[in-house]
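To begin, one chain is listed below as structure tokens, in the form predicted on its own.
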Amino acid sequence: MKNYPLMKNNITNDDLSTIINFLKDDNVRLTQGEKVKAFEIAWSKWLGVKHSIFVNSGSSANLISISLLKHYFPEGGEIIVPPLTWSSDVFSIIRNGFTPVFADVSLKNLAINSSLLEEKITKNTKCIFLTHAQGYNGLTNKILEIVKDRNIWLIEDVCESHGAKFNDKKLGTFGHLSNFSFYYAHHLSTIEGGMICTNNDEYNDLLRAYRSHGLVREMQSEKTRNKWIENNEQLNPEFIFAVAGYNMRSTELNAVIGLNQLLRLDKNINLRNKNNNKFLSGLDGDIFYTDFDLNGQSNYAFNLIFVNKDKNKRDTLEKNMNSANIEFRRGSAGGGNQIRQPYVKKLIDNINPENYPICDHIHFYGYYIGNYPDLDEKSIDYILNVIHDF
């Protein structure tokens, strides 16, 4: 194991003994239950949402969401996408029968310049899949009133930013939906899991069912579900399957741990900050981009951008890293332009990863590093020592 990993103690052995208690019920339901709704409410109120579906992984519910929008156009449509994303942002699209449509970055803030927004938009565009990367917020006026004036919708990607803000209001608030990840090394950790956050009432009902096989009896009006068990009274009311959904439910035991870490996301998520203000002004600004837009960060990871294209500056930084058994990622989120990767040149012909050059410049020439809690200044000394030993 790496002496700086990208993530440790994250599951605390606070959260294994509150499993143990759990666990000590004589009577304990493992699969989905009233833990999973317990996690649902309090994650909603922290956040600031009406309602909030707890699934297995970030992933399912960038998949849900984009099939929920499918579920609303059905004929499909296009969908602008920032190329520095994870994967499941650019294949849910793909799988859904929707068209990527890739706007490039800031390094401002690592998001989707609204700046490009205007040439993107067609007729056809129908949401803006917004990921806000590493802990930065990605929402600027400009795409608010974008949204607001096309009528298409806003997904927020809040999967790295628990708890970061624009305008002091929580991202995976502005959004007709938001998602989330609890994978171990994000602010707050499930083991695994995620979640989908609405103010809708009727998107809420349909995500539910899609997250356990498009059942009804999943959806929490009641109103909705008699309507449907009225129009299909050939079937049982139990088994009306409304949409093509999947079984992406979690289990009360990710949802004990999540409980519990919720209980000091706000003072963690102030440690991460307060590492990456000591890091930032540690670097040298010649060398590294250092320019970041913290407003409302909720640092996720430390951020490493040269300024210039220099290969061997790059070789004898990752060197030095991999000798000081620092862990790192090249690429920043999601390991780079995600046009470069074979999946994308598989399935979209005729896309050009150099026509995004501020996304491509990150892919071969960016970095993050662990950022965590339990990191004290002199580890982060050490590590700013070892990236300038040139």
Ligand SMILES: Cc1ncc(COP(=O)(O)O)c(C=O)c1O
The other form holds:
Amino acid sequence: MKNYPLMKNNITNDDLSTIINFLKDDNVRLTQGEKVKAFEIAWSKWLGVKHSIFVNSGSSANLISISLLKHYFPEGGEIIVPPLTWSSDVFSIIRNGFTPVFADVSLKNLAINSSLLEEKITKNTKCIFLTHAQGYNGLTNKILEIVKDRNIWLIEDVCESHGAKFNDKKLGTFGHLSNFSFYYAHHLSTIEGGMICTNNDEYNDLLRAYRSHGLVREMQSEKTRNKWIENNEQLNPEFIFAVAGYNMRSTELNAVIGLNQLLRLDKNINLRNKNNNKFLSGLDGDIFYTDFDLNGQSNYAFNLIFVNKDKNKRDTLEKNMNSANIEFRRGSAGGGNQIRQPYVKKLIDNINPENYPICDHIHFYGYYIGNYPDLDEKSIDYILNVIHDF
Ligand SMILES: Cc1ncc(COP(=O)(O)O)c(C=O)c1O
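Moving on from the form predicted on its own, please list the structure of the form predicted in complex with the ligand.
Shown next: the complete complex, the earlier chain at its head.
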């Protein structure tokens, strides 16, 4: 492992002890059950939503969310998405027969630049799939106005931004749906895992069906289940497959870790923010971009974005970080401009990545390096020294 990895100790000995204690129970059940239910309830309470559905990854949360959108818009349509995001945000759109319409991001928060939105919206726009990247808030009043006035869906990808806020309210509570990832480096980790959240009862039932083969028996509302049963007299009520679903369930073990991690999530968010504030105050603003909008941040990682396109400086930075054993990723969230990825180029003719200049700049001249609760001030000073050593 690098001396300064992207994440350290995210699954603690304490987490492992809770698993061991759980396993000591004679009648232990490991597949989705009471612990998953308890984690969903605790997460809903922490976030401030009515329903949470625990799945096996953030990508599964993305895929099920867009499948639900397809349920309501079987004819397809356009979904506005940033090119600076994770691949599953884009391929969940493509795999469900929608068309991704890319909108470039702002340097201030690494999320869709709201001033570009109006020109992207057409009569076929069904949804804005907003990524809150790297712990920054991506929401604006303008985005909320647009989705309300045009009656289009908002799905928030909060995978990298647990606990970040807009107007003092947690991200993931504004959209029709929101998605979280609990992969290793995230603010809360269940080793692998993800969550879909919503305040809508009907979406909740359908999402539960999508998670588990499409089965009606997974739905929470008895009234809804009964309706499906009455309308399908020829079927065994235990085996009514309402929608073309998946198996994206997680396990009791992952939920046990999630419940334990939730106890320290707020404390860890504060530590990461404190680290990021120190890091940013030590960055040379002539070399690296420092003017991020920190309102409501829940920092995920230190972002290093060169102000100028200087290839020599970039090569020196990479060489110095490698020698100092500092792990880094070029391209920030999702490795940079998704439009440069083969899977997009293959599916969308004549799309030019250079038409998204901010994202493209981050693709070539942007990095993130690890920020985690255990990182001490001395280490941040050392990292700052290395990255300024030109
Ligand atoms: C913005 C974003 N969306 C989705 C995902 C997918 O999450 P997972 O790795 O849990 O599948 C990630 C992964 O880190 C992400 O950063």
